[in-house]
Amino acid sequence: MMNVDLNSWLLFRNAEQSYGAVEIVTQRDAQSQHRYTYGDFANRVRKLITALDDLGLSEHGHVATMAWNSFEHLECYFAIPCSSRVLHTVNARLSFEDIVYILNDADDEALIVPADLTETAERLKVRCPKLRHIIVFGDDASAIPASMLSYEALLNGAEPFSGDRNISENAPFGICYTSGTTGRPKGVLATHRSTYLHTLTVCAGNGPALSASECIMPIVPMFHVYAWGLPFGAIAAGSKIVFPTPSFDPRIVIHLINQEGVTKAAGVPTIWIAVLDELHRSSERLDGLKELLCGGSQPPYAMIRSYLEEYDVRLLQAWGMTETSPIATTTRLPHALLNATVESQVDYVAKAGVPVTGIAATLLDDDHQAVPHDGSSMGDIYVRGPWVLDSYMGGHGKESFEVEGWFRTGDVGVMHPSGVIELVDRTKDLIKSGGEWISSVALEGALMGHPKILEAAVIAVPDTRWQERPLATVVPKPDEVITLEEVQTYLLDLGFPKWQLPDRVEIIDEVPRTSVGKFDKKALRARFSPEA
């Protein structure tokens, strides 16, 4: 067999050679769309790469993008790697001193922003000394402040680089940081070749399925976690592409899908149920629609219920985190569950799904012993595969690979006897109670099932007696009003027992979300969890 490295001109050649007709949409705003080809990303991609070089980066020099989801982006998502630099995808709703020191931690020497950051980013060019270019996104050039260069400027200016480049699959090829959420963030550092490997599965009929018969809307932002290797995997195989505004807003969401013929769209819970919301208020339909690939967190029962039932949109569940790359496991219904009903069919997407092919999965105790395969035992979760991380940048975080050959994930989780991963919790959001264990992932599932709860977000409270116990945010549906008892019997009516039920129920106005969409718990706890 040919000795061939799995690198990122394998995804780039493909798309260059034979979907050149293919689209690409950015949606900017309400009113304004930017929309070209596949031909015109890869000559733009080649005239990046020699931009690149002629600004005397290093050779594995790090390239930090903080930017939102657009056609500009993708372009640096493979000329960067392409031109044997380092891809460092940055998240711009962190904190500034995350973002200076997330920047400094990963040695990048140049930075690429959208217009609306450069103010944030002169900010950052006082406190990251490594810095030596900023570029700006935008066609205006009077919006470009004098000491950065422009994106446009320097493609307009550059001859596409010819031919490829003799790039090592196990070279580096790109940079995504945790969000930090128990401490600082942590640099994970990809390969080529486990870049190329993720790809393969993106577009394995068991991941997202991608192909040139699809088109794809990745609402997942870009700076996290690659949007989940969906651009990666789209161009490698041949996808349309649609961008959505960077401020989500459901209406225009709603309305891309319709009017250019999206079939896959992918987002966190949040972004989900915002939709449907928007779907029920409006009567709006989802033409062409058939998937909703969704990670991050748990989606509600009823959510992906009534997408089946009333639009006919099946959801796929992937779970993973930037250790994964992302993806370690999806839903992908199994044949025996074709014609099942729909309970049956929905019950199996709820849970975390079987590892794809490429990931093991296990399941083990305090002790680092096997936890059986009952559907009842809990354990920690630990993931190894040629996409999972072997160790942090910088030698952070070694207690997460005590057990050689393994990655513990900071999930909690039981395994059903067909080998489905059932997610009970992150270990930091188990409530324990009394000595027993109660997931907030399952009460949180199980109240926004309810017909008057829109969201829901499940904290522990310290508690004298019982340790711990589980507090309920509740945001109503528009004019309606819940209560406690309306909670604890809803709860009881759907099985859960006594000791697990909320003693309290807050309503809020919104839940509290992450730079990435989910819900903060950390926030709740700090506004909801005062000392006992």
Given for the second form:
There are 2 protein chains.
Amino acid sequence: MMNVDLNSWLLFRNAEQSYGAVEIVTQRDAQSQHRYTYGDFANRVRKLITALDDLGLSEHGHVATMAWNSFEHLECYFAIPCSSRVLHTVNARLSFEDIVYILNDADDEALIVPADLTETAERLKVRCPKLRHIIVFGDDASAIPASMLSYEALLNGAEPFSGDRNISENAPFGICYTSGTTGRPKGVLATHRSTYLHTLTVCAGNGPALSASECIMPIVPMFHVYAWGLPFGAIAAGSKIVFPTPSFDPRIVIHLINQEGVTKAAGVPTIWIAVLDELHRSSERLDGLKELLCGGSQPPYAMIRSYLEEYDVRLLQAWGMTETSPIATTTRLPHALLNATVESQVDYVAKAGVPVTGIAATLLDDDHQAVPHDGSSMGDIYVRGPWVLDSYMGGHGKESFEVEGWFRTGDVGVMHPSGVIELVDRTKDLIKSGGEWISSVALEGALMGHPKILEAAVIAVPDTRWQERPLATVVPKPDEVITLEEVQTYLLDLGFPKWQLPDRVEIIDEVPRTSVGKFDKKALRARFSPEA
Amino acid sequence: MMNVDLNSWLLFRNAEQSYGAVEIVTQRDAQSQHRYTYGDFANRVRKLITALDDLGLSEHGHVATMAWNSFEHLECYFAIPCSSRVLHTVNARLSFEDIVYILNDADDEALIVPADLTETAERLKVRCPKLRHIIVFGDDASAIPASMLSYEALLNGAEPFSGDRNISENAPFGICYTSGTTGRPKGVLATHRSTYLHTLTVCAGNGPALSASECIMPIVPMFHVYAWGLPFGAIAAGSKIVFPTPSFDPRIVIHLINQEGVTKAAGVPTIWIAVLDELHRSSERLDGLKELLCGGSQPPYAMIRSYLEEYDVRLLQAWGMTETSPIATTTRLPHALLNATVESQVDYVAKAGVPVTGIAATLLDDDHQAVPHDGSSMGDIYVRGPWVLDSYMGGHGKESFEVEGWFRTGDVGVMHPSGVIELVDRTKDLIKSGGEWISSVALEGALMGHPKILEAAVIAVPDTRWQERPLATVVPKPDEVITLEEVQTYLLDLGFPKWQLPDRVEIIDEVPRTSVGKFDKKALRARFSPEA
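Please give the other form, namely the form predicted in complex with a further copy of the same chain, since only the form predicted on its own has been shown so far.
Up next: the whole complex, starting with the chain shown before.
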């Protein structure tokens, strides 16, 4: 068989020849929209390749983007790797100091930003001496400081690169840093091969199943694990793409879904909770939408059920992390459950699912011995596969690779006899009470099904008798009041044992979030359990 | 990223751990059915690996199967490559002399057959001295000659192989021979890597999109290019599998679709013509069926339309050949056509479509210069990609590889400005009339839409004035009579120019078929145009 490298050109190539008329829509803000075709996109990618070459960057030089979801960012997603350079997507919501650390740690030679981040970029330039160029998106030349380059001017001055470039499949493709909930962010270097293979997972039937028939709206940010790889999958498969506004607005999301014929949309559970809330308020429908792609944290049962029963929209949950590119498992409903009760279907989708083709998963105990697949024994989840990390950049975090050939994910779970994995918690969020473990995730998932509760996050607080006990922080729905007793009775009725019930409920205005939209339990612990 | 070989173990592994309860159904004949689970399948595959090891076959020894679609054949599909040996699927419908040639040419060490082929196997043993073992499927020990081994006895005597085996992704995986419509059959050697990557195409949204939610019925034989790779895709994705009877019966196919909840079924157009005919006769429905996967030759427009309008069943056409593993292009409907007219949708699906991710296609003229993508200029179709052949076994057929890095497919087509490829004909079936080319495929597709015509095949006959002229061989529907004039008027009304109309119509009882079910034009030419 032909010796063809699995690289970004294989993902990009058909976009030009086969999908030229497919649309890419960017909703810039509530009023303004940008719209062009794959043909336009491909031509601008080729111009950007030339422009990057002309800037004199190193052969595998690192080029950072710190940007919202947009067609320009998508152009960078392809032009940087296709030029043989390395795409480093930087999370714009991290602290300034973390961004400084990341740009320096990654040895980035250039930084690409939208116009609203030029001021941050200016300050970064001072602190990151290896940055040779800052390039700014946008037509408004007056918004671009003299010390920076205009992205549009670079493209205008460049001829489209012709032909393609031979890139080994083992060459570096991209860098993402972990969100760093413990310690410094750590760099994860993807190769062309790992990205190509992960992209096929994005297009696989058990994955998001992108195809030419789909219109995908990635709400998950492109600075967060490549928006779960959806932009690569969409371009490879010829899906129509719709980018919503940088600042999330459920009304705009609903409008775009109906206006553009979005068939699949992707975001963390809190996004879908807010959209559901808006749907209930507005009586809008979601006519063409078939599937929500959900990841990052446990989606509440009640929400999954509402979408399915009220809107005929299925949820596909995926589990993974930056270190797994990110998709490791999904919850594609088995054929045997197609005609099952709504309860059975929701129950299946709410777990972490089974590994996608290419990924192996196993549960090990602290002594690295296999944990039985009995649906109740907990173990650390380890994974392996061609798009799973084998070391962090700079050799950090060696403790994740102590078991030869496997990556320790830091998540704790059980495996059911059927092979379905159920997450119990992040190792560090488990609550240890009287020698037994309590899952904060299970409590939160249940609490968010309570009719008076919008959101809930559960943390451990130290306890002299039991070592740790659960505390529930709760955001009630507007005009609702909820008591500790109501919370406990509700959980008891759902079958939680008495010793797992929270002893305290704290009412809060909103759950604090990390830079990637997950519940920030570090912040909650600092507030409610400072002594922990 | 981890250095994990893309091999058969990655396709097999999740079948055990994640899909243990999924069913595999084999309809042996009208009365008897075999049914077991992925768990049973995986355990028997592991036993077969041990049994193959114990037979003392070489490390990468070639093991032939000559068998119908069945669970045992599926076990061989995985056990042979997972044991590091090479799966050689032999077409049982070839002539005896061709089979002798193929087994000897491939240096096969063992041959696995069902009980009804033991007599042929006995005769093959005499002519193929390198065959060390013949293994026979089935529980009936009395049906197995003493000179042969019982497949079931081998499994009963073997412990399941534990763990997995390190196999390089570049190791040989399987052998298929081309059907040899010109000259001797030629061997195509697939690697573990090419098979893995093609399997992801079988699971891709733009491909057959197999997933855990699907139930697939491969009617295409497993001795024909690995049944288009569907068995590998199904096992990798956890799809329920239903094998129909070895001898095709449209009533059994319809019954199984409804009984087992088949969502996708795969076969050549003649299969679907016969099923449609039976549906019209019986007034049966196809309730769970979503998609027909069709390949091998041009499906008639009228048939595609009937399935869509009357049964809400979409057709996905794929184009490819043994040398492309086989899927190279597909006709996944673009999002922009989801709400288009039935005519537009059928028109899209009836062409060859666009290359799947990983495959590049181009049109070249006789001087190897690019042909414009204008929808009318014809050229030879060349393809490249990681599951495209770079040489035949034994170095035969070098003329297919004259353009560096590309495989010449032997099909002639046009490319539309949209990138869609439309097949005109096999190079050797094109009709050259007065210096212009006439497509036999286009005439056949049109004729099979005539209300009085069941099937039609068009061939060239020599002509002193025009060099060649088209002759239409036609199978009328029961009790129908059709004349040359009716044929000509019908084609004129459809817009065919006068010079392309057939000058002769021959009424025949059935279109002769090749061993893989395609129209056998060699046989038609021998009958109606012996002087050609």
